[in-house]
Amino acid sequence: MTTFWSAWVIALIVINLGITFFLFLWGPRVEIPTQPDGTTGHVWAHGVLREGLHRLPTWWIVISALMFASGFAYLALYPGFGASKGILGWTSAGEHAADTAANAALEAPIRARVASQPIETLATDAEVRRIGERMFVDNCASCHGRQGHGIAALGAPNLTDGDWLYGGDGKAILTSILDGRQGGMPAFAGVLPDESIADVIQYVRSLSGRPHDGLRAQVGKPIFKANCAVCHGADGKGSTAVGAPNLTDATWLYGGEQAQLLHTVRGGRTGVMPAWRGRLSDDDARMIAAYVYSLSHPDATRR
């Protein structure tokens, strides 16, 4: 703080607390006239109500001496009158620090663990879960729901269900993390006709027991093969290699009714899950990890 905003806040303090202390030590001796009745002559509503006038209560006395003294206490020990350091010599930055050493100090047997033991062993360790889920909510909630549901409207999956686009062990949870994953589902508007793409949908559908037009998928059938099998097999199940979803079950990362179906396969998806090397240290994606773990695995974690 300068020399003219340090002058400045004293100036402040000085004036303000000197009238309001002047103010408090004249306030119970002034002598303020009044009429015989006691009242000091102000009338309102023609007579009908009178002023009246009434020593301060000792309470409220004592009150704002002690609230006073409190300020001025404040002021000598810590830093607020001007560029004085107070006596403790406090500032923010040194508690901050003080508590950040103190926390690690806690911290560190948890690391220790964490970084030594494999994600499905951390999975069932309660107090790594309980700061997972803490760093999971503060992260990834925004995408894939406090509980991990997803939202299928922004393409992230839930990671609940058991099924992974890119493997559900700890390792591939962890990849997954610390490096981000890409989709790359292409767009086949103009690649392939509307006819064709409609026949691959029914296909499709039929591939996890939706209503379909059997006809029409005997017809995609080959055409699926020719163009999706590469990435999803040929019998739709699938790859986490490349990040394919299944396409026999019941989940579906962006909905699997027919204009969905129709949105994915001509305009393609592009669903992207950051990188949180960055921001996140080993440790702190490792214990999200065995939390994410554990949202698919109950029975093995909950221990």
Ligand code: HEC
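Computed from a prediction, not measured in an experiment: that's the story for all the values here. Rigid core here is just the name for the largest C-alpha set that superposes within 1.5 Å across the two forms. Positions refer to the first chain, counted from 1. What changes on going to the form predicted in complex with heme C:
- Once the rigid core is used as the reference frame, the Cα position of Glu51 differs between these two forms by 2 Å or more.
- Arg269 is not among the residues whose C-alpha shifts by 2 Å or more between these two forms once the rigid core is aligned; its shift stays under 2 Å.
- Superposition of the core reveals a Cα shift of less than 2 Å for Gly255 between these two forms.
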Given for the second form:
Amino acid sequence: MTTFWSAWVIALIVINLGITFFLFLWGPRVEIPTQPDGTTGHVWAHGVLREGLHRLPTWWIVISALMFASGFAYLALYPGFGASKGILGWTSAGEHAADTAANAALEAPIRARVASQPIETLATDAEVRRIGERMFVDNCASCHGRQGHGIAALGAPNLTDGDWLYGGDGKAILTSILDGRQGGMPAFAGVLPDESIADVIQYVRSLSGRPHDGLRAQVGKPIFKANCAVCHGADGKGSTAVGAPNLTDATWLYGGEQAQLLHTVRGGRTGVMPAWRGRLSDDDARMIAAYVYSLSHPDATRR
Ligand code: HEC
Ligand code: HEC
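Hand over the structure of the form predicted in complex with heme C; the form predicted alone is what we had up.
Up next: the whole complex, starting with the chain shown before.
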């Protein structure tokens, strides 16, 4: 704070507090002349209303005195009186640093075991899960939802159902977090004729037992083998190596309705899981991974 602004603030305080404090000291002592009947002589409404005189009540004086005392004490102890730092030397940055240090001291024993233990073991550790959950809410909930149930419109998968694009052991989850993932479902519009796309979609629907056109599904089967099996597997069960989803179960990343399937197969899909290396420390990522692992293994981790 420059000297000018410091002086400006001091002047404002002295003038404002000074005037009110002067009135406070002067008010209880001042002698106001009164008439013999005890009124001030001021009359309104043709003499019907006459102005009486009452001393300030003691409770009001006591409370005001206390408020002045605490106001002056505050300005002496804390920053506020111009550039004065106050007797206590308190700063908001200092309080924040002290709280952060206290928190780090609390976390230190927990963090000490984070680097050495496998994710699956960390997931059984309630304290690690608690920290992991907080960081999940801060960093991941915007896409995967507060409880990790995923948000289909973003193509962000449900992390609680035990169904994985890239694998659900601790190592695979940690890799997904640190290095990110990029789904690569190619667009088939222009590659396959519309008829064949319609056929293969019927076959895809048959894989998960959805209502479908049996004849078209039969035609679609060899099209699937020729164009899709390389990633989704001959049986359609998917591959965690390329992140191709299992098409035979009831779990959908983008949806199993006709229109959604048409959109997926014609236009392709490229879901992006951002990489967190550099933004999160390895320990932080491990604690989040432990929490994520526990979501789909509640029985094994939350005894
Ligand atoms: C910008 C949105 C977004 C954010 C933020 C995000 N994710 Fe993801 N995540 C995705 C998408 C989209 C996918 C699917 C990628 C794909 O389709 O290949 C994904 C995939 C994953 C997977 C792989 C799931 C599987 O089935 O194999 C894991 C694990 C995961 N995310 C965890 C996290 C965690 C933990 C965080 C927070 C540190 C996080 N994500 C933050 C969008 C996001
Ligand atoms: C190069 C590998 C590859 C090929 C070839 C491929 N896919 Fe995919 N497919 C993927 C990947 C990877 C995803 C996940 C995309 C994402 O994560 O955003 C996917 C997603 C899908 C989905 C969305 C599933 C859901 O849960 O919403 C459908 C449906 C699908 N593919 C069908 C097909 C069909 C039909 C063909 C053949 C005509 C095909 N795919 C060919 C890799 C492939």
